[in-house]
Every structure is written in C-alpha cells, then in structure tokens.
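Shown next as structure tokens: one chain only, the form predicted alone.
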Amino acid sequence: MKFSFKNDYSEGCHPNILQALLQDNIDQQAGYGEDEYSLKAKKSIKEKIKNPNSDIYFVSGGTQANLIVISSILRPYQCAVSASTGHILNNETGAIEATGHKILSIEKEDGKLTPADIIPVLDSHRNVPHQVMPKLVYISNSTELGTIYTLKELEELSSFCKENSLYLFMDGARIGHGLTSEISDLTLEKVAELTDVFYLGGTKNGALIGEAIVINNQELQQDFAFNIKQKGALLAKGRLLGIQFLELMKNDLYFDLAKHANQQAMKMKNAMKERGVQFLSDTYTNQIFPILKNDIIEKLSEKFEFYVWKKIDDNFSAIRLITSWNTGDEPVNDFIEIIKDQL
C-alpha cells in the first residue's frame, strides 16, 4: 500500500481524543455546545490567546467556518479580498459567492497579502454606489503554499485594515503549523490581538473533525450564534467538538502535533536541498513543493501518493508533499532514500 503525502487528514485522530470520547461517551450532557467539555475547551482557548472577551464557536470544517464567518460579517453589497491562491477562491465550490458576496482576487506567488497589494483594489472600487465595497481581507496562516506571516507583516496588515475600515480574517486551518514553524515569530496571542476573526483548525491537526472560530472584534460577536444555527453548523451533540478541542489544548498537544508535522517535512526538504532540488516556494511548514524531473516523480509515485501541483516545463513539475501529526520516520526515510538514489 502506498503511503500518502497528499494531505494532513488521512488519519483519524490522536489517541488522546479517541480515549476521551470513549471515556465520556455515556455521560449525559447539555446539547448544542452547552456541554461541560465545550465550555471548558472555550475557556482554555481564551486563556491561551489571553483574551477573555473573545467569543468562540465550534464548527465541523474549514469551508463551513469560512462560509459562516464571511457571510455573517459582510452586508449584501460588500465583498472579500483574497490572494489568488486563497482557499475560498479555489477549493470551496463558490461557497462565498453563493451567499451573494464577490471575492476580489490578487495575484500572489507566495500566497500572502500586504497593504501594497490591497491599495490598488481599494482605489479601483471607489465608484460608489456602482461597485461592490471591499470590506474583508481574507488571509491564511500557513497559506495554501505553506508560507507564513511574520509578526511584522501581520502588524502592518492589521494596522492597514483598521485605517481603512476593513475586517481582517485569518483562515487557521493550518495555524498550528504556521505558528510552530522554525522561522515563525508570531504567537497565538498576537494573532488574537491583530485579527478581527480567526480560527483554530483541528481537522488538519489531529482532530477527527472540527474548527474553533475565535471572534475578537466585539462588534462582530452580536447574534453570531444565529448564523451558526442557520447554516446547519450547530451540532446537537456539540460535545463531539468540545471534547476534541479540550484534549488538543491540554499540555499544548495541538502545537506539539503541528511541530512534529513540520519537522518531518523539513527532513525531506533538507535532504532534497542537499541534492540541489529547487522549490516552488520556500516553506518551513508541513507543506513543501519540490520541483523534480518527471521521471523521478514517476518513480516516487510507485511508493507514495502526492499531488503533481504545477507543470514547470516538458521535463520538470512541482509536486506537493504534506506531512501530518502522525507521519512517522519510516515513510520519510524511504522517500529520502529514493531521492538520494535518483539524484
């Protein structure tokens, strides 16, 4: 059987979560997120971000989180701004557009947005009231290309958004990987301070399912629960999500799992760099994009699953490799051995 480097959610969940789900399985609890596990998990997240005034909601997946947050924040004539690689643009079947909100795309090779990128978008949408109003800036950390925001970059973007009355929303599907990257100087506390809304992704970091939406801007908190219910995201058995995040927050398991995934990816990256391999983007998270000869890619595909991300020319292509919280040494070492043999 081939080992999969296609994504970071091929496995089920961390054993601690399974044990907790089984242990508390027959306890009677309140429904719809009012169970004791969900309440404790929310308290734990608030303690980690050092913001007791943030509101937290658990939903089942990233697309659901993006859809609910953006559709609830924006008025009918307002729109979102995103890098061209953004998940809401390319991998959510037009979920945002289906709610009546346009997404303005900005071409970015590294997947990150800066104030300089957004200024032309604002300047080209001043024909009031004949054009949509840019109101929300959507970013990901880590991005869809595995790159991350530095503290300085996020501070500059946050200040710019405040100066221009824009909401800043961070997709945190892989926020654990972004924050535990060996080059990251950003913290969870700073993310909460600098964004209006972000979420902690569990699906791609050790949970069965689940994302924790964190609303920091108190103006956006009012009536948010109605949106959760209306969009079908308010689980009667909310304990399923609460138990998972409670376990992930214990002893920083969430960050340990992300750090492990990053380290396994970096082993492969460093081995390929030693052999002169070039990369589509310079990443330090659990996503890497090596550019390899097509015959080497064919050889690797005999033993591993991965996406061929982009054709470079007739002889070379970039592939995407993703490691997870559960990626062991054996598949990583096997991959490295094939690379050494082929290069």
Given for the second form:
4 protein chains.
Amino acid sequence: MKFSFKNDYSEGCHPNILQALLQDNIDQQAGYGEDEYSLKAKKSIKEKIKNPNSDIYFVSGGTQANLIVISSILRPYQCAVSASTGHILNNETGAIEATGHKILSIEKEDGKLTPADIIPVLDSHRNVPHQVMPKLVYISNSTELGTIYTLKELEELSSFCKENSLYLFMDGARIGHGLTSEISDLTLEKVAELTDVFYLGGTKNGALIGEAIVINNQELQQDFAFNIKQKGALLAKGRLLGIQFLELMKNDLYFDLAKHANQQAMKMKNAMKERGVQFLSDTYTNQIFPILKNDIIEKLSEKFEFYVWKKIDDNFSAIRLITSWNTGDEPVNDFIEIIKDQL
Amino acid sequence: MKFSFKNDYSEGCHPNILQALLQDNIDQQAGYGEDEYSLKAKKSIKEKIKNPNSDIYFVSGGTQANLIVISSILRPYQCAVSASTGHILNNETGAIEATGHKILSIEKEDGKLTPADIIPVLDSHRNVPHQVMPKLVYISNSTELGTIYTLKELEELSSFCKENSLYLFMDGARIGHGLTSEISDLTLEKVAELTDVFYLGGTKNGALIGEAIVINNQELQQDFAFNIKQKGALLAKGRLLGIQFLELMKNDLYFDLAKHANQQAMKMKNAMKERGVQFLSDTYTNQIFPILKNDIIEKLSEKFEFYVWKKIDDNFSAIRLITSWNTGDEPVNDFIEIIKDQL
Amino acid sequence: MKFSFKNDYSEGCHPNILQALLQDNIDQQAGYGEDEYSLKAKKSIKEKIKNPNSDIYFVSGGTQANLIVISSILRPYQCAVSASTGHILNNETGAIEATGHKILSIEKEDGKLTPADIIPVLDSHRNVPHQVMPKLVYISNSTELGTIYTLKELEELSSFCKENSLYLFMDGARIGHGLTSEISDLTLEKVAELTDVFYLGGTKNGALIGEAIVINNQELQQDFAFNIKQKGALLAKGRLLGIQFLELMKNDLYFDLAKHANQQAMKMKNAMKERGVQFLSDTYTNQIFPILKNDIIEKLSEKFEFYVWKKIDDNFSAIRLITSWNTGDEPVNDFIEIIKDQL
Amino acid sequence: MKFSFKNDYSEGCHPNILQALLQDNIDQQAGYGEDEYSLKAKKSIKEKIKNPNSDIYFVSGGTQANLIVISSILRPYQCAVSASTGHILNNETGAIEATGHKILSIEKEDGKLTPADIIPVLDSHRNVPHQVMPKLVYISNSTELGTIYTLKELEELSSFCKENSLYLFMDGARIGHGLTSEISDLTLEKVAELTDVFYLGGTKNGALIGEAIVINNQELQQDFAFNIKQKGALLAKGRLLGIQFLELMKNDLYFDLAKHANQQAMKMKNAMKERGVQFLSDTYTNQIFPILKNDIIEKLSEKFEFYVWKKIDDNFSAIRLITSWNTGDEPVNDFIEIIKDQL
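For comparison with the form predicted alone, kindly provide the form predicted together with a further copy of the same chain.
In what comes next, the whole complex appears, and the chain from above leads the way.
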C-alpha cells in the first residue's frame, strides 16, 4: 500500500475523540445539539476566541458550512465575491448557486483577496438594478493553495469590508494550519474580531466530521438555527459533533495537530528547497506544491500517492503534497530520501 | 437523572460500531465514499435487498436524505404528495420547499397513504399549466405515528403509482422498526421491489449518524452523486458512514436492534392494555401513544421523560413513548411497575 | 359566438389606454420604468393612497407580483400563511415554493382570514428550529370567491399582524371590485395604511397587463427593484405599464370600471335572488356563484360560457359568473331573460 | 430634447401593432395564450422556420425568456456556459443563479463562442461529483457587442454541442438584426435547425413587449408551459403578445424593421470609417462602437444621448450607438453632419 499525500482526510480521527465517544456512548442526551458536550464545546471555543457573544453551530462539512452561512446572510439579489481559487467556486458542484446566489470570481494566483482586488468588482457592479449586488467577501485561511493571510492583510480587508457594507466570511476548513504556520502572525482571537463569520474545520484536522461555524456579527445571529435544520445539517445525535470539538479544544489539541501537519510538510519542503527545487507558491502550511522533473515524479509515485497539480512544461510538473495531523515521520523521511537520492 | 422515552436517538451507537471505528481508524482510505468500508457496506445492502442494480448512497440524516432525493427527482413544476403527518411537511423547516417544490398534504389520521387518498389530489390538479403536477408520493414506514404498511397495502400503492406515472419514495428513518414489527408481513426485499427510492435509517437505529439511500429505479440513478455533493452531504471521511452500515448489516444487527426496540415498547403497551388503557393508535413498533389520566402522567414524569402528545379532554392526554435499540429492561419494568401501581 | 362570463380578462383594454398608447407612441423615453408616464402614474397612485412615502413598482401580472413580493420579504426559513382558497396556493403552479418558501394553508369557506384563524397556526409552529416560521399573511380582496374584507376586519387583522411581527400582504388583483362593492366600507387609503404591501390589479380591471405593487412598510422598500429585475419582471418599455396606470388613475377610471363590473353582476344576482336562487356565497362584487338546476345550466350554456364550479347534488350545481369593465347590458339582460323564462 | 442612441427600446411600437390592438380590442378571447391571435402567430413563426414540430411560447422580455428556458432544461447540478459578455452573466441581476444554476464564463473579446473556447471548460469540469456539469451553451445573435455568427460558425458549434451532449440555446433578443445584417449568411430556418432553443426578440425590434421562445428539440418541449406559469410569465391577456407577433410576422415586417435599424447604423458607421475612425469591434448590425476623441464625444453629446462605453486612453473613448426600427433619417444625418464637421 502506498502512503498517500493526497489530502488531510485519509485517516480516521485523533484517538482522544474515539476514547471520548466510547466513554460517553451510553448516557442519554438531548438531541439536535442541545447535548451537554456540544454546549461545553461551544463554551470552550468562545473562551478561545475571547468573545462570549459569538454564536457557535456545528455542522458536518465544509461545503455544508459554506452554503448555510452564505445563503443565510444574503438577500436574493446579493452575491458573494471570491478569489478564483475559492473552494466555493470550483469544488462544490454549484452549491452556493443552488441556493440562488451568484459568486463573482476574482482572478488571483495566490488565492488571497485584497481591497485592491475587490474595488473593481464593486465599481463594475453599480448598474442598479440590472446587476447583482456584491455583499459578502469569501476568503479561506489557509487558502486552497496553502497560502495564508497576515494580521495586517486581514485587518485591511476587514476595514475595507466594513466601509463598503460587505460581510467578511472566512472558510476555515484549514484554519488550524493557517494559524499555526511558522510565518503566521494571526491569532484565532483576531480572526473572530475581524470577520463576521468564520469556521473552524474539524474534518481536515483530526475529527471524523465537523466544522464549527462561529458567528461574530450579532446581526447575523438571529434565527440562524433554522438555516441549519432547513439545509439538512442538524444532526439528531449532535453529541457526535460536540464530543469531537470538545476533545479538539482540550489543551489546544486542535492547534497541535495542525502544527504537526505543517511541520511534516515543511520538512519535505526544506529538503527540496535545499536541492534547488522551485515551488508553485511559497507556502508554510500543510500543502506544498513542488515543481519536479517528470521522471522524479514517476519515481515518487511508486511509493506515494499525490496529485499532479499542473503541467509546467514538457519536462516539469507541479505536484501537490498534503500532510495531516497523523502523517508520521516514516513517510516523510522516505520521501526526503528519494528526493536526496534523485536530486 | 430521569430515563428518557422521548426519542430513539438519545444514546450514542451500538458498541460494534465504535469497535470498528477504533480498529480501522488509522488506515488511509479514499475520501468521499470511495473507501473500502463504504463499498463493502453497499454490497452488503444490495445482497439483503436482492437487487444488484440498485444504487446506494450514504448521507448523514433524514431531512438531508429527503431533500436530496426529492429535489433530485422532481422537475421544477412537479410536487410531492404526503400524508398530513409526514415528517417533510411538519418537521423539516420547509426543507423541501427550500429546494423549490411544493408538498401537497392529504389529511390522514393513521399517517398512511392509499390510492384512494391520492386520486382526489390528482383529480384536483389537472388545470394545466396553472397548478403543480403531483409526481412523487412520499410515505414513511414505520410512519411518524408508529403505524406500518402491510405488503398488500404497499403493493397496491406501488401499482397505483406506476399506473399514474408517480414515483414512490419511502422514508425509512424507522424502516427497521417497521419491518420487524410483530404484525409486519413486509420484507426489505419487497420494499426495494415496490419503491423507486427508499432509505435505511441508521440514526434512529443504533448508528451515530447515517441513512442509506437506495435507488431502485434505474432511471433515477443517473448522476445522483452530484446532488449529494451539491447539497453539502458528501462527507470527506465517508468511511464514517461506511463503517457504521457495514457493522449494522453484519448478521442482521440492524434488524435485531429494531426488533429489540419494538419488543420493549410492546411490553409497556401490553401492560397498559391489560389494564384497559386506550391508545391514540394501535401501533406495533417502537412508538406507542397511550391515553392516560393526567395524574398518572404526572406520576410517570417524575421518573421518565416523554412528550405529552395530545390533550384528549380535561382529564386525559395521550403521551408518546419511544424505545430504542438500547432501551434496557430496567426502565421498562420500572415503567410497568408504576402503571400496575396506579391502575 | 357565445358571450363569455368565464373571467374578467377576455377583452382587450379600456379605449383610453389605447388612445394614450397611440398618442405617446413615438416619443423616446428612458427604459425600465424610468419613463415619464411611469413616474406620473406612481405619483398619481401615491396621491390616491395619501401616502407619499410608499414605493410603487409596476409588473405584468398577479402571479409575478405575488412571487416577487413574497420572496423579497421572507428569509429562507420563513413562510407565508394563506386561506385555503388563496390564488398562491392553488393556481400559480407552485410559484411561491419555487422561490423556496412554504405556504401554510388555513381551511376557510369564505376565503377570508381572521386573527382567530391564524393563532392556531402560530401555536403549532413554535418547535424552533424544526418548523418553518410563519412571517407573512397573504390575503386577497376581493377574494378568489368574490367576498370582501370590511374595514373592521382589516383593522383587526392588521393589528394582529403587527403584534405578532407578521407582515400583511394583500393581493389586489381585484381590489377595484372589492373597494367599490356596494357593501364595502374600506377605502384605498385605508388599505395602504393597514397593509405592509398590496397591489392594484390592472389585468382584471381594464388594462392589457399590469399590477401596481405598493410597498407601504418602508423597511421592505430597500433595494426592491433588484427583485423585479431578477425575476424577469422589469419591462424594457416600462412605458407600457406606466401609460396604462396613468390612464386608469385619471378621474378614478379604475374604480368606475370596477364598479360597473360589480353592478352588472349584481343585476344578474338580484334577478336570480328574486326567483329564489341560492348562492354558494353571498358576494357583492363581480363574481357570483348561483346554484342552479342542471337543465337551466344547460339552457344557459347554449348562449353563454361560464365555469360549472361545484356539483351540489344530482340535480343542482353552482356556476361561476364573472363580469368585467366591458360587460354590456345586452348579455346581462339576455341572461336575466333566460332566468325569468326558466324559473 | 436630445435624440437618443442609447438603445433600441426607447420608442413605443410599430403602428401596425397599435392598429391591430385597436381593431381586435373588444372581442372576447380565451386567456393565457389560447387566444386566436397567439395561435395564428405561432403558426406563422412555424412556417417561417419551416419546422411544424417546434413549440412556441410568448413571454414578456429577454431576462424572463432566459431564466425560464435555462431553468427548464437543466437538472440541479448542471450549469450553463456563456461568453464573458453574455447578458445572462452581467445584466440580469443573477436571474439564472436565482433559479439555482451556475454560469461558467469564458473570456471573449468578440462575444462569440467556438468549440475551441468550450473544450477547456469541459476538460476542467470532469471531477465528478465535485464540480457542476456543463450542459447548456448560451449564445446570443447578434451578440451584446453587435457581432454575429456565420452559418459555418453556428454549424460547427451545433455539431460540437451534439457530440458533447450539450444543449445549444440562442438568445435572440436581437436576432432580427443579426439575421438581416449585410454580412450574415445565416437564416432563421437554419437557426431553428441548429439550435435546441432560441427566441425571437420583439422588445428590441418594434414590439411593446414580447419574445417568442422557439423550442426545436422535442425532448425539451414536454410540459414547458408549466415553467412559464410558475415563473410568473403567463399573461392572462396573452392576446397582447399574440397580436404583436402576428403583425411582426406579416410580410416579414419583423425583418424589415431590423434591416432598417441596421442600415441606419451602417450609414453612421460608414461616414465615420471614411474619416478614419476606428471601432471597438467591426459590427454590421444596429450596434456600433466608434472610438472618438473626447472633445468630439462632448460635441455629439450636446445633441445626442448615448453611452460612453469604454475609455481607450486619455484622449479617446469608445461610445455605443444603437439604432432602432424607428430611427429616422434626420438624427442619422444630423449625426453624420457633426462627424463631417469635426473630422
């Protein structure tokens, strides 16, 4: 069996979660997220973001979180704005549009949005009422390309959004990896302060399923639970989500897992960098995109699974390597060995 | 802590499932339902329904299953037909309508539909193109009231639907309880033969989450996976669903759990019947609706949690008692003790 | 050619409208409702409702008006409430549901809603977040059965809605007929005061097409134009709608036309009443529902077209007769002649 | 009053239409498009396209036609593909997305799509089920930029669509102008043969309102009328649409009007070309985009209204001039006079 660097959801979940599921399995709990584990997990997240007024809801996955949040915020004629690399644009089977809302795409190489990117979109959408009204800015951190926002970048984007009556929504499917990146100066507390809504992704960071939607803007909190139910996302046994986030929040396990994933990726990145390998983008999270000769890629693919991301020229291609909370030293060392051997 | 008869999803899951989750936790698997557990679980279900041509998809919950199935089948101007007690009508926050489709309600005391119920709905919706076109009949078994369909009833309904170009969809959130009821002559194989689509509910029968949608009508199978993804229901770690159904299918655990729940309910029912208690409906599954004097209800509520379902008159009310795969003998005996003591 | 009493949209439009279309045909005007005729027509309506702060939009028809208004007001999880006879429930091919919103139906014989009708609906929809949230009350005046609201009835309904945070929306497809009924004590000014939104129907009262949506609740006015455009209802040559309403408002032509239609219906009604004919409902607008012997119905159908509305018993049926702004004395007298002859 | 070259819907309608409306005003007709005028108009269109099996429906405007056609064809997970200049992408307030469907945009300078443009879109949307499925190709002729398709281009596109199971839909808001362009070798008959659906635009070619949707693909005809009604597009007095298209089809008035508009535009274009003016695109329909010095634009704007379309540099801008069926010689000559005077 080849080891897979294809994604960060190939394994099950962190053992602590399974232990907690075992231990709490038989006690009777209220359904639909009113169980004590969910309530405790919400409390714990509020403490970490230092905002007792945020509202928290657990759902099963990222697409579900995105479609519920966006459709709950926008009026029928309003739309979202996203970098062209946005998950909602490319990899969710039109889930947002299926709720009735357009997404305006902004071509970006690095997957990140700045006020300067958004201004022309606003300027070209002023022909009332013939055009959709941009109302929500969708960003992800870390992005789909592994890049991250700095504190300053997020502050500027947040101010810009407020000045322009835009809501700022951060897809945090990999927020753990973003915040624990060795080059990140952003904190969870700051994310909560600077966004209207964001979520903490569990699925890609050690949970079986689950994302924790955090609604900081109180105006957007009203009646939110209805949206969860209507979109089929309210689990009868909400304890499954509550227990997981409770465990992940304990002793910052969540962040330790993400940091581990990042570190394993950085080991491989540095080994390649030392040998002069170029990268599609200079990332410091658990996604790296080295550009390698095709014969080396072939060699690597004998032992590992990964995606060939982009053809560069006839001889070179970029591959995508993703590490997870559970990526051990062995596959990383094996990978580095091959690189050393070949380059 | 009072014992709760409020519903069948108060506890976690059957221990076998947790054991399997533990055992298979670390091996790497393909995402999005392509893991080996999901594939095996699908195979197992196909064997049980004796139809290798059915398509099977796992989703997280009942509302999600309902909205995905119904919206995938209907054209924009077509609608569903349901008994007035239908879960999709009353308890899903307008989830079906949110996908654009009306549900026509047929007033029924027992929660079941017959051809005779549906004919007038068809007859009163022939003013083309000013009215929605009824196209899908939604039934549940066991129903929201604990009643069940007999083989003959389902055969008649199925024939009627075919003759009238209607699709027949069975909500099987409690199909285990329906089929293992002591008075049921219906089999899973027959359900698969007589419906276009149905699902096997896991959440209410021993799983943490999960419903297995079974598409028997091949015309409805095309491209179905897109709908799962678009509605946010495709779990990255699909193994979570696969492992559960694989365990539930082993040695018919699924049906044993349901039968157990039914038997515990029947014990309480029979004890009350012997003492002359009337019931709102004469059910043989894990939901019973005894009509009791208010002071007895008060007495019972000191030790148990349950819903007071319907006021009958100033002195009597019907309560709803639900048992689960995990309801032990102790609470059942305690309950019967009080009944014997009071009546 | 038989004369048709089937509906009030069988003929073209009032000659004044055609004259105005002819006269103003060639001058160049701004598109999309910014033409001077539309602006003047809006001003004229505001004067008649004595509310300079209402916003007015012209659309083509009733279903279009209903779906735009309702979908613009409701959040995804909110629903409308309607009498079971409501046009939106039965005759619009699920247009409201197609925008994502459920309609809760209240069984009513007379087509009218009272606070007492709505209270149980609110009471049975408090299981947050498992049920839709009733948020808008849809009424029509005159109703689909020709009945009307009195001032007191509308005042009570309006107060009730305000107390319960419900929006009140009046479908005014036949508001002219409702307000000019000989038994009506309601005025257009009062309708504007007591509803959040209503519309003045043109199609059924002498226009070629056109309904004038009047938004009285300022909170609902924001960005409304976007909804008109998004639903495909913004006419490039908005002048077509503006010119029509401008003509209809001149010298209260709109109300004169409706009064005429009512009077022609009343002549027939009174002639039948004098001969002891019973009616399905005691209406005073342009719709009457006499209960006649089948052989008389057959006799009438030799000279007239109309709908047989409801079978009463083996010998009697109710028919529906609708008069219009253009129903002359001749068909009315001919009809009465036959009645006198046969009864 | 300045003469407006802003669009082709500034005036009312061709006098023949008003005459017909006057003449037929009082006779009673069936509602909802079943009137004899509509039936005759449909017959007439079928004769012109030489396809008795096409189905024809009249609606009020282009956005309405687009949203009804597209939403009627696509399954929830399918999407449309359009040139980046497409009206559905930029000028319809997200109307298509509001029905649940994404539109994939292909960057094109000339507003036209070729198989080579579409292939990469298909290739980058094969990650089933994580991406929308392209299923319908939306084109317009003449395009939003005044350009047109040749017979060969449409044949190639049509073949490509068939081979790839894509539907081809032509927005014909300006199909008259497209087909009567002096450089067009395409015929209405060929359009009907090569597209699955198209429409004949009335609003921009001499009607008050109205587009005639022509469904050539019989598989797409089933139950289409329901969609018209559900989207609020079925006029009670369908005669208004029928009479207009009946008049427009008589003696090919429709094409004569379009040809006139084109000719007036060509007069201005040629006068400018003779004086060395460059154009944003080399169009031969009723839309021209000359690039003029800003001081000349200012001069022209003293006598004419038009849109400044695009800034070219500090001294030059492109303006958009649109002529209509009713643009007389006087404004055209006046315009040319100024050009001659200034250049």
